[in-house]
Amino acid sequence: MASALRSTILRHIRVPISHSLSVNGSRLTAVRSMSSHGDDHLDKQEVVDRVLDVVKSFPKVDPSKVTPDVHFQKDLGLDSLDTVEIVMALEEEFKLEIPDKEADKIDSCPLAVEYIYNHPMAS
């Protein structure tokens, strides 16, 4: 049993690792954090897929002009309370929580998909 409850707590851990390197005498610190996630990260394609799978799906939304690179509000005519509505539908299918301030700037596929590639906790 302990090992058990020790690895599903491994699994969402993130453990910090820090280097000091000094360089013409200026001193530089790098942060690189390792993760158990790094095995499962989505890729690329699929969260260009699903990401337009949630847009098709959208009930003011024709399938049919659903691209990859289609801006919600200038190709689909949708309005901010729209947008909204889809960036909560990522939230909901990729499993993750976007920050306010984050969710703002996403107005089309292509921010989407950025964002939530390059999201650490994205399944």
Given for the second form:
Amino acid sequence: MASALRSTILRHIRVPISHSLSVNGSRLTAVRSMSSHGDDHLDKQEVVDRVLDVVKSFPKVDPSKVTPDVHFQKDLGLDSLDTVEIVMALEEEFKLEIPDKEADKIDSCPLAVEYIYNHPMAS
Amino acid sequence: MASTMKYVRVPPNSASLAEARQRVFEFFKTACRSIPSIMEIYTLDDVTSPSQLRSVISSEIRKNAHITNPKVIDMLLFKGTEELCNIVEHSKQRHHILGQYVLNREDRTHDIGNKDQGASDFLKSFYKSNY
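Requested next: the structure of the form predicted together with its partner chain (the form predicted on its own having been shown above).
All chains and molecules follow, beginning with the one already shown.
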């Protein structure tokens, strides 16, 4: 008897299922609002600023000549050892380890920014 | 601990100048990558910075930049690697590092072989004669 009473009462106070999740027309899959996985990637402007800072603080470089598309050997007058040294300074700044093949290709600021921006482990 | 640093030791017989050049860059990169542990071993944090140590290493390499014989370059690389291993294994002490690589870099002139390289003009003329 109590169970019948219970079911009649429940029938009256049944709460409708909310459809608020299907606002977009499709169900939103798990939204991890607390995880910071999405902002692991560095902002491009921030990468450019930090790379320029590293190049400007190099003792042999004239800071006024440094622009985001400067070539280390052609525009700044550095030699190959200086280029390697700048790449090592960038490795230290962004906590990366760049393999030799890739490091040989980094000859100028835009290439460096490109490589670091596309590197998943840069921080 | 530190003997794992250069576990790949290619025998020193560079075929050409280009290969020797590549070896020099690899040595330089290895040295730069061990700078953080060197600074920690000898507590150099208040005396110098990693970028200054990098400049010191590159200037030491540059002192021999004019050499063209690959065998001589191999020999110099061997000596450099030996020095780097000694430093990383803590076989040296703090005053060695400070004296050789950190302090008084601007007093050193480029002509080696002259005994009074860091001497001032007064001393140079003093040594020449009294009158």
